[in-house]
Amino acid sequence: MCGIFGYVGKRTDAGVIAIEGLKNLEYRGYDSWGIACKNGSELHVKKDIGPIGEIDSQEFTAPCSLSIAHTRWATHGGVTQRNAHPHLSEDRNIAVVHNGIVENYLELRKDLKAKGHTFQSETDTEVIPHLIEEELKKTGDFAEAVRAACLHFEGRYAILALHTQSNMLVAARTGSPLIVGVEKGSGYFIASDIPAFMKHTRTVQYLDDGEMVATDGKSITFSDIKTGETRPKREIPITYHIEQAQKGDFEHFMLKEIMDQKDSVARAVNQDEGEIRTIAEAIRRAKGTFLVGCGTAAKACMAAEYFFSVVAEHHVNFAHASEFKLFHHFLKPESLVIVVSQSGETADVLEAIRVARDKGAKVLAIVNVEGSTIDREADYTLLINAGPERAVASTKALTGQLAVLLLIAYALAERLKEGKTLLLETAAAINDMLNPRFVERLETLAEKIHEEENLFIIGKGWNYPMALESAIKIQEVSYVHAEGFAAGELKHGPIALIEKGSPCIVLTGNDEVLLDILSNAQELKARGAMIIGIGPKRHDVFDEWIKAPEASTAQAIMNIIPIQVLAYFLAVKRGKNPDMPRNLAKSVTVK
């Protein structure tokens, strides 16, 4: 997802602050960037393609107390300097940055051209400042002009607009997240994510869907986009520390967050037992329980199907969030929908919540970000407590999600203390596993296979979703063509892909399907594959073996961590930046 940043207030270094804010949003990924600062009565705009790099902050040292900035992934219009945000109005008094899509921009653009407006870019975004300019001619009030313009837009978006004459920032959102940072007695920040301004303040206010906010740096007003009615907002303190959102001594966020799992799994397990039992009882009473997520979170949901079946002997249904609306026929007021999301802002998950709401079903959210839209819209929320996750490839959030879902399964089986003990023992084993020798062993394996263009992973039971997740991790950061399969499906097609020397990872555990998957591995080896085993024991079929300690029903958590480390080193060995893979965003907030 693109990154939005803005500041208005007493500070006179708003341009430098904007540069810092953008750099703190780099983890979200982007192909171009831009900044607009008010210098006197003029707008100073700089934008470019590629990485921000070591931008010369001297260019933004002129006194400035009003700025906006943006990191962009191209949607409408190619990756060019002209298409980068911010975009300006005809009179250059209004600058806008934007996440999302204005679906009816062609119609709006045509109308604006007929009124004499000229456009400098190919983007849908550029209609926004021009339309605000038209509405401002009618109202004379900048906030009201933004609101009136928003009523014309179709689609999901987050908008941040600057006005030189009123010295105001106005933001609006329908779908994409925006957060206000409150610096007492000094000013206000508006950004896509908290790390953008965390250096300056640890107090925030959240915009809900369909809301807007207007501030001149002295006061702030939240209101409904459709009606214009003002809304009160409480200030919320941020509980994690800025150091948790920084790399520290690690070269990349991805490796730091992998190593954070020494502690984060235990934090995920540290849930109120009464709350967990209440949720388990809600699942028991529900007439149909659905697990819904996207990407990595979807793989956590798929694994949970096995957790609930094996541990609790209870049936739940999994659906990708993007497909969930097709299952609305099965929803009733007595149904329960469990949605899983790291960011709490995933567009398709939010859409799934609305589908559930339309049918009167209850929603439980398992998220990492307190105060996120999904957290606020759900009937009940469990936080996984992973701390900020800034690498695009999710690691510690996944294992936190798996831990919480497995804990609920044990509670449903009325074995909560047993489940909690198992997961705390798993957390301790992860701490032991993630030692320098283990990391070095995976780096050596990555060196051995990093020039391979195809890689296959197989699993059975809860290791099957982890095979799919392994493929996602390797694909997104190293760009190796990786595929995950259910081991028993090999002879139904995928085995045709195996050639002499093909690396094949086999995820194993000490479970009832071990002999089956070892047999599948032998079939791969007979076709010339190089077998890389991950699991508690070495087996004769393995050419390479990475030990993942025995973890019983939590083996999926244990087995995915070596894959995360391997994916990281594959990316590094191939000269890729694992924190910012191409074409990907940390949080997918547009459908």
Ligand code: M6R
Second form
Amino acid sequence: MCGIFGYVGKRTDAGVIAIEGLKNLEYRGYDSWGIACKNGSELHVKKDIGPIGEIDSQEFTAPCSLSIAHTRWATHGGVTQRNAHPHLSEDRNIAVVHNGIVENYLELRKDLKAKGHTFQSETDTEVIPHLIEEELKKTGDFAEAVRAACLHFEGRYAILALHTQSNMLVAARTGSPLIVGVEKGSGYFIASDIPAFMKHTRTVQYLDDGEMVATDGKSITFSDIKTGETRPKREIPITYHIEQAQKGDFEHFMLKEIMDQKDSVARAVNQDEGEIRTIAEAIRRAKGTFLVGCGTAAKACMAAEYFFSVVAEHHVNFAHASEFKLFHHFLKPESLVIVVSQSGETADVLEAIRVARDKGAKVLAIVNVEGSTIDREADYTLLINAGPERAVASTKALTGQLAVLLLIAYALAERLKEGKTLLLETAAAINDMLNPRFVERLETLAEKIHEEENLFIIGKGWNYPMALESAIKIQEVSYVHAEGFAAGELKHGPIALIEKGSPCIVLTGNDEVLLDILSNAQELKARGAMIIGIGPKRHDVFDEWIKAPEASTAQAIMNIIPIQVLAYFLAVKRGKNPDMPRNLAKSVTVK
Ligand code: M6R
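What I would like now is the form predicted in complex with the ligand, since the data block earlier showed the form predicted on its own; can you produce it?
Following is the full complex, with the preceding chain placed first.
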């Protein structure tokens, strides 16, 4: 979703810093961008649609110590230069960037127009600087004006406002994330995500929902938006290294992050055993456990339903976070809601947490980003320790989530040691599997099928959610129409789609459902499908076979990795940038 960046302080290169900051937020997904720098007493504003690309930073080298910038993912108003942020007040002294939605903007716009304000864009955002300008007339205090304006907004948002006259930045959040970077004795950064400023500082302060922050670069004050009361704020060190958030020698983050799985799965497995046992006990005692997530994280939750059933003979319920509120009748104070999220910022998941809270249920979060909103809102958190994931397509976060969920299932079955051993062996086998020959083999397969319009993937048991995940991965980066099915469901409808030569991927394991799925593969083959098997053994029905080593109950983790590599090469062969899929954002902070 939209990326926010701002700087105020002693530095005089705030324009160049802002461009760099924006480039580090590109991975979140955007369709236009913009920047405002204070040069002298004037604001220099530049906006455009499309990629930031090789923007001429010469344009921003004039001495400047106050800047804001934005990558926009359009919601209200089309993708145009005018609609790009920042938006300005009537007097051009206030500039605002925004993530989220001001739901009552039409009403506010009407009132402001009646007071003589003119609007240049179709966005909801543009009412914000105009309303702040009106409030500023009352008190002359910029932070107070932003606070007063916020009290008029309905909806979930993060805003960052710059004021040329007081030389201040003020930010407020009621939903989307905002993080302050503290450069001691020099200044402050405010951004949607740490990579935007981590080159300059490794100390952060998180804004909680309902909070605002005001800084002139010398000091900083956090306060409550509603009451105006100041709030103390801890400084927190960033625990990962800058190299982990960079591409290194890889052309794309997606491939780098796929390769990171050589050690990220082992990191996910190395959890504190006492903590895992405590969580297993909480699941055992809970009156109803619910697994909730979106997109790829949701597929991890679905796979975990099978892990808990097969390994621990324990029933858990899965719901997509966006559907969860419809099941609130089943929540009790004794229920446990396990939310799974890479970013820890997904709006639908945050809403699911609120639904759980309203019923008094406890919330366990399985997240990647430490300090994220979901991490801070949950009763307990388990970090998957995958390291920064920047490609829009989630890869190493998924295998980390699966590993942690399977580990919990083993703990619930009182076989934690056995589960840990199996998962560490799986991690070692992933390390071996991700060798250059394996990658080349998948590149060759991608070359063979990259012009196909349709791709089908089938699985059974935990390989069924992996078939759904395979489809997401292929769709989002290559735009091939891919669909995943429960293998046994084919004959109930989807088999009508199969034509001569249709590529069908069959995810297999050495498990109790192997014979079933092989017979489903035969049914496809009999109708002309080209069968691509993924799993530990070659079977006669396969036209092509990609070996994913034997991993027992962890086969889902093993099988999804070749699909990730295949999706990557399908995108590249089709001339698409896998790191920046159209229409998508890395963290989906709107509902
Ligand atoms: O950050 P989250 O794990 O909560 O994100 C959930 C989904 O938005 C995410 O998994 C999305 O589906 C990915 N683009 C899939 O690769």
